[in-house]
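Next up is one chain by itself, shown in structure tokens, the form predicted on its own.
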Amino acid sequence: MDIELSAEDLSFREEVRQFFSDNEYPAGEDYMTWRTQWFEKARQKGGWDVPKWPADFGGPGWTPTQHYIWEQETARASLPFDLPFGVGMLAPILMAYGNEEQQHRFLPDIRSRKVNWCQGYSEAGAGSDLANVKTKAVLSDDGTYYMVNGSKMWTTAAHMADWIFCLTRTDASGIKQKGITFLLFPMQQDGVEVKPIITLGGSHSVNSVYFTDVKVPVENRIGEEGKGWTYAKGLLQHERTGLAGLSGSLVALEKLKEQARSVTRGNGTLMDDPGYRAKVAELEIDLMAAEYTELRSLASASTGAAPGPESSILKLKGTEIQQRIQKLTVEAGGIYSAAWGSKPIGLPFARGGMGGYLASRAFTIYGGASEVQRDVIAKNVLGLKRSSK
């Protein structure tokens, strides 16, 4: 595959960085002007608040190659806090299976960040194994609303969201993967209750949220009753696809070895250890090979097509990737990292480097556990068949 980048890619790489650079925050302004600011001039730039949406619907419509200059350029730069759920998740679904209504009526608030999404996926017997939801959602006899009632679990940013998009059970008579149905409704209702959990990690990010006779107007429904499965597939590939988080961990895999260098082995520095210098190389060349099937992921997307299984693989190297650089901080931190919890000790990044180990052990968990990616890519990548037995 020939990666050398065209002289109109330079100049566009250029272009990012330039902007990138103009548009930093300035230090001791309000953040939340700035931040509102940096979108609305992204989106002058031509789409660059929505890299990834379709030119019909106001992206930018870049090649596969200017979409990995954005995430490798991205992964460096100070960029504004930005939830993934609304533009990066439920976007794509309501440009395939949404009305004209519906995309008129969200995608506005997406695109400017105005309304914060969060995702009613999982629940307690419903995680790796999602077709299995049991939420109820019952149309009423009139036909124009559906009454919600269950729960969800590791709802990411429940606490934050004034709306989310969730599938419900509404037909238990067939096979799991049908009768159910993708319903979009405001957090911030009667009969909505939202518990934090407190991650392993030591922080507040996801959380436990229960319904109780939500009414929901049938409006609200995307597509077809009994036909959310295939649109939360779909939306767990374009989620898949993110969580792989390859150009941040290109950027994290830099600031590992100059955390490693920084630490005094013998006569030199961790760095020079065969050992731990080996584990690094390793790390690097899975990186690197994970990078080539992310660029065969965007040529495919630059042709029209939908994220495929290649978006498993993605998911499934790349978090655990993430997590082998978390595992090898923690690793150069030494004695230190075991201070984690309360003030700093020794090397300054031994404290969050155990930190980020520990929050890490969900990233092949979350979006689908690894043992599920593989579950996929031997079906659909491999052509491999389960066994009758």
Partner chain sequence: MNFDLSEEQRMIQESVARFIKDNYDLESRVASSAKDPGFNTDHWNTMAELGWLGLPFAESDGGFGGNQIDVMVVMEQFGKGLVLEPFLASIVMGGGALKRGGSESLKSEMLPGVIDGSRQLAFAYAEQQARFDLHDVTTTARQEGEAFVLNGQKSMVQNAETASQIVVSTRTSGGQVDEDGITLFLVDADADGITLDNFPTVDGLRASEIAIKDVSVSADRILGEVGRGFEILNAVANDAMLALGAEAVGTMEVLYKDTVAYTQEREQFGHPLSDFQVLQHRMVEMFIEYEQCKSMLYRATMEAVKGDPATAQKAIHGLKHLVGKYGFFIGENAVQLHGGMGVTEELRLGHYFKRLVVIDSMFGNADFHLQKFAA
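Can you switch from the form predicted on its own and show the form predicted together with its partner chain instead?
Next comes a single chain, given without company.
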């Protein structure tokens, strides 16, 4: 065991920092142009635009330590806005189960961020019980296309997406996990309708999506008909590892302390309040430990293994930490946390703090709700069986 960064690691970190500072967003310039260029430059660095992709597919092939360094640095730098659906979720599936034609067709546009994807898994009746999807896909008589009918719910960014990857039901005769087929199709076409769902903070990020007689060519099916569940399950583990957000929490924790120091209380600030200080300290300790849990999981992943049960631990702990930071921000905001106008009142961080707190409640619901994550650990890690109930 050794936690010293090697000379190569230190110079890698320098290089990453240099890259970030050389490519900061120049205020006033067109954001989308800068964004496209940023990813292009990162690509030229040798796959820095897709850090988690394997080297065979153009990823950087970093060591676990390099991944860790990257994570740490990205949280501090301001990177272009990115959605996880294409690069982080669909791409690994395409690499593992897509055919060569599909890889060539989809991966380049995913990589350049030219095409935005959304994840069409959940439905009204298929949340935690994802295998319960009912959206129907029927193969045409000539075997050239599927006809898709049904609806998805909670689809993040569907209103901004060009394409959707979708779990559909092609066979309802056997057990639920069988008979699910994984399809890809464009969102901008007749028969696809998107309706917003407004969440607690008053914002619109999730949607209901309705399909009426949507024709999907068989070339857009990943793998075999009826095997979609297997493909999706592998992907879920990828999604979960991405959701812990520890390096983001490290930065958020620093910001939290800074905010607390800006809040006056008696003769001092909120950071002099013993009760508040203790809660911040507890949080910091949990985060320190979780960082090493993540490192340990990275190290084992470097042997080539798929993300394992650690990803469930990380998702649980990481999202809980994020929620605690948000709650402490609301506490720091005090009376001003209630203000909900178009501009901040009293304390500059309070308005965003409440918005962040409310949004954070979903962190323990999506990507596998916490109760279900604990089931996964109970079953797969502790080897516990449940009685029939």
